[in-house]
Every structure is written in structure tokens, then in C-alpha cells.
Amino acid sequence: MSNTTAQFVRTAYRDSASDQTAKRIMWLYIGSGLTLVGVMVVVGLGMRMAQGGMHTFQPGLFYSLMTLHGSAMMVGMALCGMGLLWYLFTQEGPLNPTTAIVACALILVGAVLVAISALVGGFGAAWTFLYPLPFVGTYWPSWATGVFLAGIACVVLGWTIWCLQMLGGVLTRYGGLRGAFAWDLVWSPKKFAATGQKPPPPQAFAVLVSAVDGLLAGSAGMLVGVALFARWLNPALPLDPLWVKNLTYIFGHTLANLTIYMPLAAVYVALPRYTHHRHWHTSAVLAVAWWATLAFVAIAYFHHLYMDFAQPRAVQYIGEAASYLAAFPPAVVTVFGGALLVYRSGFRWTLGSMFLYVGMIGWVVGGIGALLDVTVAFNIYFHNTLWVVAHFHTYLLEGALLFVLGWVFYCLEERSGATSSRAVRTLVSLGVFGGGAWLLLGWYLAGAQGVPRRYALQPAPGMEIGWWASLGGIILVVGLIMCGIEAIRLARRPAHREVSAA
């Protein structure tokens, strides 16, 4: 198919029916995930504000609202790379909107189950729920973990119907495996630009990773949620904790991974529209980079595992390889790449182009420090601390949510062919990136100083800095209004009729 012809029917289908309903179920996985992501940045700023002495919570409400917030945000942040994934993927091939809305259904349910349990049932024991904590030394009812237990496989059953739509889509539509992969562009190029045929496009190696290594973690969640189920039943029922983490670590490690990845394919997309006649286009450099996410992104789990000295030593080691490989195709390819799509390309800057390209920014420095938390070397010192919590937010706040931020804003502006105002692009600015960094920072420092994670009263000086970083929680909370604002402005704004050519 010639460019020509490939550019006529892509602008054919973004005005057909079809279209139509694929950006629907685009915009309600989206407008979920940020729901969700939303109230939960609010109750993770309560939080941070009872531990700056702000103000107290009742003893054991800290950790309900700290389980809620964990599996809220990762369910939020997922349900926004999914749409994103999905609409993008409906571009080049067809998905059915049914298994679509059933999965983002069930996945929502989930959601309600953990929060009944949380909120009413008071379960309190982290997203990882780790073996024994649900079942001993519990102030919450019995009921509160079955329900949780059930809200936790209500989600996985969703993404996983999610996964296998996406990887049949993929494998349907690039004629397997060898061609999803890029298999031929990599190993024999001059053959395959021979054949005239084109390799799959940037993002639709972020749906085939997310798949197959989606595919892997809902598979270990679900094994390690009927064992937990059925010991939930029998409680004379023994288990191998050891067993237990590792299944719970690949499941939750690997998706909450994957909900960095998944928006990414928003850079690949939309940075470039902002540019003057540039495009991302897939080399072999970047097919590899993919298919090297694909291998760490599923094994990077074990740096988790560092304490569990009874694990094999040598999955150690791959823990900690893994991990640092893991860094080199996005910080490398992508970024790198990203960065020189911008340079002298008489870049519009946008708050859609602003959030995508400070979303990099975010990545880079949530992946070094993360980086630093793996070094066997520093994790004796950071293991469990606030260092933790400081880097995994800079990926999700600074990095995942604002790629997603990118992509919403860049749907409105080319819908209502408007922009937002200087002045709103420099508050929104100061609230989201200011506000987010001067929120990050107190959790770094206080990593640093050996402060734990997950302590509703933290030793000195946690309070002392969470006190201070609870200002920089609040000031983003105010961007992030701002932001919301700005969206509807946008959206009640008439279409602009003017189709651009993808």
C-alpha cells in the first residue's frame, strides 16, 4: 500500500463510525483511570500530610487508606495505558469494542471490591498483600480479605481478556509472531525492504510487550490468588510464603512496570505531530530495545527478593542485571531519540507537547533513581525506605501520568484546533511539575536519611520532612485542578473540522 493510499484510508477511518466508537471506549478507560488516579492523589496527600503531624488518622485507617491508594493507582494508571494501547491499536487493525468494555468492567469492579473491603472491612495490608499478613494478626474481619482477595482477581481477569485481545489483534494483524517482532527488519533488511512490506509501527511494540508480559503476570496472579483464596477457605491450609512473594512480585511488579510502558506509546505518537514534519519510524535499534523490555521487564522482579536469603543466589544476580538492563533501551532509544525528534525541529510547545516531553524528564530520573535502590550496595541502606516510594512515584507522577496527561491534551487541542495561554501553560507548570518535584524530593531525602515506608508515624525526621513536602503534595494537587479546568475548556470548545493527516 503507498503512502498515499496507507494516509487516505487513515483519515477515512478517524471519521467513520467505527472510529467514533474505538476513541468512546478510548475515552472511558481513560476517563477511569484518571478518576481513579485523581481521588487516589488526594488520599495519598492526606496521608503524607498525617505523617508530616498535619493532622491524625484512627489507628489502622492509615493502612486501609494506604492499601486503597496503592491498588487504586496501579488499577487507575493502567486503565489509562489500556485505552490509550486500544484506540491507538484500532488504527491499524480492528479490536472488538465488546471484549473491550468487558474487560474495563470487570477490571472496575475490582476496584469497587477493594475499596468495599478497605473502607468498610478496614483490610489494610498493602497492594502486595504479602503471605501471612492477610489471614494473621489482622484487626480487619475475615470477610474484608475474601472480598479484597476477590476485587484483586476481578482485576486480573479484566487485564488478562485485555492482554489476549491485544496479542491476537497484534499477531492477526503483523502475520505472527516473525512479523510482530520485526523479526526480518532486524536479521535480513535488505530482503524485508525488498518485499516493499512495513515493519509495525513504534507503538505497537508497547502493546505486544504489554501483552505477552501482561499475559505472564496475570497468569502468576491468578495462581498465587487461588492459592491465597483457598487458604482464605482453610485456614489450616500451608503455604510457602517464599512461594507466595515470588508469584505476588511477578504479578505486581511486572504490572505495575507495565503501566509505565503502556502510555509511552503516546510519545511515539504524539510528540511528533508538534514538530514540523518529523515522524518516528521503527529501526532495528528499536526493535531490539523492545524486545530486550520485553526479557527484563518480566525478571527484574527478583531485586525485591535481595532479604529472602533464602532464595537462590542466582536469581539474585539476574535481579540485578536485569534491572540495569532494563534501563538502556528506554533511556537509549527512546529518550535519546525523543530528544533529537525536538531538536531544532521548531518545536510547538503545547501543555499536550509539555507534559510528553517533561514525562521523559520524569522517566530518566525515576529510572537512576531506581537504578541506585537495585545496587546491592545502596539497597542494604534504602531496602524499605522512603528512597522507595521516592522513585516509583517519579515514574508514575512525573512520568506515566504525564504522558497520559500528554495524550489528552493533545486529543483536545487537535480536536478544538486550540491551545492553552502562556499563563496557563506557566501554572499548570509551577502546580504539576514544581509542586510534583518539591513532593518528590521530601521522600528522597527522607529515604536517605533511613526513614521507613509504609509508617503511619515515621522516626525522626520523617515527620519533620514530610511536613514540608505535604506543601509540595498540595501545590500539585492545585495544578493538577488547573489542568482539569484547562481540559474542559478545551472540550466545550466546537470541533475544529480540519483533519490532520496521521
Contents of the next structure:
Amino acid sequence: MSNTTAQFVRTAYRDSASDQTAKRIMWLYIGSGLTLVGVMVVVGLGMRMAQGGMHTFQPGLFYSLMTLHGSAMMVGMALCGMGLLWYLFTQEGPLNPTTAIVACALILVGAVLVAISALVGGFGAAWTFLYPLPFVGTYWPSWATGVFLAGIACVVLGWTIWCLQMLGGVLTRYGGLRGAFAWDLVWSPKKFAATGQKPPPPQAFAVLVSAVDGLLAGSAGMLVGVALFARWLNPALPLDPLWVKNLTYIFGHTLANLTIYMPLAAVYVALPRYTHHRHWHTSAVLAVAWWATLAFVAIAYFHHLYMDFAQPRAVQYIGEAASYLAAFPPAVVTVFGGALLVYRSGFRWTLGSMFLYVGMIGWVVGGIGALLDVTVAFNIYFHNTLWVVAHFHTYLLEGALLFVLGWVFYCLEERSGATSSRAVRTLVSLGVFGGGAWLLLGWYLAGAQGVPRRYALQPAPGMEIGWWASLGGIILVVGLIMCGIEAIRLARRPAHREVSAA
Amino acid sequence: MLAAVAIGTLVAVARTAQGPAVEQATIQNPGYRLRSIWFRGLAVVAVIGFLLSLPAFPYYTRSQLASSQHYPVTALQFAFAMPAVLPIDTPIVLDVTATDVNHGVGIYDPDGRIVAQVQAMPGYTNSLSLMLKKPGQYVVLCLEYCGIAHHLMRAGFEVR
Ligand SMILES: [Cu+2]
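Give me the form predicted in complex with the partner chain now, not the form predicted on its own.
To see the whole picture, the full complex is given below, headed by that same chain.
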């Protein structure tokens, strides 16, 4: 066991004072992010069990919990990705730790406000808070709407600070937009090679795209937040529901997408370290793939408005085309590249590497589910059914979350020089992948039969499927608890150091 | 099924990973060749898929909808105001709007399958073109979250 870990200890271990600070900030983000995610997994399971008829939630409580679950999951997953990218970038160039702490604190304050709004105030307009819902026919007091909007504002503000800091860091480190985008590598590769410069590493593209699209999403979120806040203060203020809906989904869709793209950086950095001397380097193809991601993630949100026939017709076509095109970079570059990297590489299977690899599988499966949903011809049957819930839970639970867990275990394995036993790996696989797949299958099956989403009580066959799916959810939670115990076991081991090899 | 192929491929790749290691340089060039084939194949599939999906887009201009019979549908918390009977095998248009918040009109045929849906938004009218081919009792469910009784918001109509 010990010789299998020696290689990545040697390649990755760093121990400077600034690196210690950077690590602390990473753990602040990832620790608080995973805590939120863990609590929300349990809340989600409680909702699924209620839908399956195992126990009862009053509809008001169900929808408040649903609102909290959605908002806090977005925040939790975003925090994980933010901490990860922040730390990885400090390996490239300097970042101010205070700024990062302020951003994180703002986001956590926002999360607390959202929780107060939902749990104390009973706010339940879903995390999409689609105008005019937060104001009309509500079952919660008006102050809860105000607190919720203030919470979202804090989150958006913290997020925007982080984006600005990352963008500033990337532009400074790689020589402006031209360098950060690897423009010369793509258009004049020979000249670029002659200069002796190196393009930014793959994870820097994840930073750049998250920051740029993140600023776009943040601006839309701020704009819609301010508009709704004004409407909250002055109920006579007229807002156009279609305009608000477009802004809401630029914000929501883009942010949700970025939470999946951000932890991809963990795959770029950590996956090669489990192979036998292989590397993931920046090619022109990889750069172009991230350009495409930057553009298509930003305009794919139109697919949320397919069923709004009042929307200008042209954007419906753009929505479908952009959604298809957004699938190319992962399919052709990242997942293909990941598979090629692992292929006959003498790969070492640990908990960390397993999570990273299976995360790619979850990402692809969720992507296939999404491709059906973004095809207008099928969206007629899938829109706002449990199919949608199925595909984004596949992305987030068996994709993004696994990338984050993969990174966490990579760090723990690297630090302690130890890995988990085969028995633990098997049990965790059964729990997290098996239980997870079982849970997801319930949403796919129910969605294919047209069972609507966001229903406290579902029409047949929703309840029967929900009951069975809950069993998978329970197994998943057991698997995640085992992960937590194993993480604590590894974290408590003394730091391992290969002085001679360093 | 596509998902099974994808999982199968990635699992097969994973299984090769435990054997003896091969240098990255050895697999890089064949890998990149395979990638460009994969890219082209995927591009062809995407273009064909996009073109095939175009005729199914449910958006029509006012003049295209003019020849159909129009029926108003109004959604409000937590009910639908709509006709109780709709004609079978006839091109019809539902002019859908809402008075309070966003709702969705999801139409389920007598077998419980979704046949069409459209959003109901205050201040806008979404015209849904339909041809109902099965006689019997249809169910309408709200397909946009609209508040505490969202899951109870339903209506029905008969097609004959
Ligand atoms: Cu409704």
C-alpha cells in the first residue's frame, strides 16, 4: 500500500507558510460547502420519503424545505468548487486570503438568512423564486420574502467578489485575456512555441470560465434581486414576468452549470497523479473547448423557456443549438481526455481516484438525460417533470459532488500517505454509487411517465416509485456517512512525508 | 440505452487501467486520431438531431393559428378556467394565460400520458396548437410551481 502512494506524495507535497494559509481557506470553503450539502442530502431524503408516503409533511413545510434544499445545495456545491479553484490557483499565482474569507463569510451569511426565511418564516417560493410568486398568494409573511432576497443578495455579492478576485488573478498571471485564453497557442502555435512560453494549465481555464460566466450570472442575479426588492418595498411597481423569468434563469441556470464545471479542475489536477507518469496538459483543443463552454453555458439557459411560447421564436432555436453545442467540450475533450489518460495507465484505485473517475461517468449519464430534455420535441413531455430532477441530480450527486469528494480524498491520501482498504472501497461504492443510482432511477422512471416535479403529493405512479427510490436514498446516505468516517480516519493520521524524494 | 453504452465504454477503459502501464506518448497519437473521429461523428449526429427536431417545434405565428378554433384557458391559484369539452380530431388552439403567478398547463390523455404542455404567465398569452386524437376524459395538471396547493391544482375536460 505504501509504495502506491509514494509517487503522488513526491509530486504534490508542498509545505510553505502561504500554502498552509491557502489550504486553510480551501478547507473553510469545502468544509462549509460539504456541511451544507450533507444536511441538505438529509432534508432531500426526508422530502423523497414524504413523497413516497413513508411519513407526512404538511404541504407548506414541504415547499419551504424544498426551497431551502434547492438554495442551500446550490450554495454548498458552489462553495466547494470555489474553494477548490481558489486553492489550485494559489499554486500558480498569489491571491489575497482576506478577500476570499470575506467572500466566503458573505455567502455563509446569505445561507443563514435563506435558512431563517425558510425555516422560521416559512418562505416557500422555490429557489427560483419566480416572479410574481414571492409576492402573490403567499402562505408566508412578507418579511420572509425580504429576508430571502437579502440572503440571495449576500450570496451573489460574495460570489461576485470571488469571481472578480479570480478573474484578476488569472489576467495578471497569464498576461491579460489573450494569454489567459491561450489565444496565441490556438492561432499561431509555432510562434507561441518559439517564445518559449507555456499556456495556462487546464485548471486555469476552469477558473477563467467560472469567473467570466459567473460575473454574467451574478449581474443578472443582482439585477433581478434589486428589481424584486424594489417590488417588495413598493407593491405597485410593475415588473414584466417574462423579463424577470429570463433574468432568473440566466442567473440560476448559469450558476447551477458552473457548480458542475468548477470541480472539474480536480479531475485535471488529481486524476493524472494516480496514473503512472502521465500528465494533463493544455492543448489548443482544450483551450477551444473552454472557449466553447464559456459561450454556450451562457446562452443555453434559453431551454428553460421552451414552454413560454411568448418568448421570441429565434431564441428557442438558439437555446436548442447552444445546449447541444455545450455538450461537445465535455464529451470530446474532458471526459474523452480523462478516459485516454486512464487507459492502460497503471492506474491506482483509491477512494479518491474512484470518485474522480465515477464522477465522469455520472456527468456523462446526466448529460445524456439533459440532451433529451433540451430537445424541444421531447421537452414537451419532460419539462417540469421528474425527468428534469433526475438529470440534474445525476450531474450534481454523481458528478460534481464526486469530483469534490475525489479531491478531498486525494488531499487526505496525499497528506497521510495512506489509502482505504478494498473492503471500504467496495462498501462505499455500493452505498454511494449503488444507492445513488437506485435513487436516481426513481426520478427517471417517474419522469418518463410524466409525474410532475415540485409536488408535495404526486399522482400515480409517483408515490410507489417514490417509496422504492427512498430506499436507494437511505443506502446513499449510509454510503456518504461511511465516506465521512473514512475521511476522519485518514485526516487523523499523522502527516506523511518523503523527505528523501522531495 | 445511450447511457449504458457510455457507462460500458468508461468501465471498459477503467478495466485496462490496472494492467501494465503504457507510456503516455505511445497512446497519445492514436488517442487524438480517435478523438477527431469521435468529434466528427458527434457533430454529424448533433446536426442531424437538430434538423430532425425542427418540425416538432411547437411555435406558430398568428396567421398559422388563424384557421384553428380557439379556446381560452386561464390559470389561477389553484384552478384552471377552461372548456369542459373539446372536439376530437380537430386542429384547436388553447390561448393560455394566468391572472396571478406563473402556472403550467400539462395535458394528460385518458391513458395518463402527457400529450402537450405550455406555461401560463400573467400578462402574456401562449397559444398552444393541438389535435386531440383519443376520446375520453383528459386531466390537466399544473406544471409550474405556484404555491402551497400547486399539487392539487388540476382540471379535466372531455374530448369527443
Ligand atoms: Cu399552478
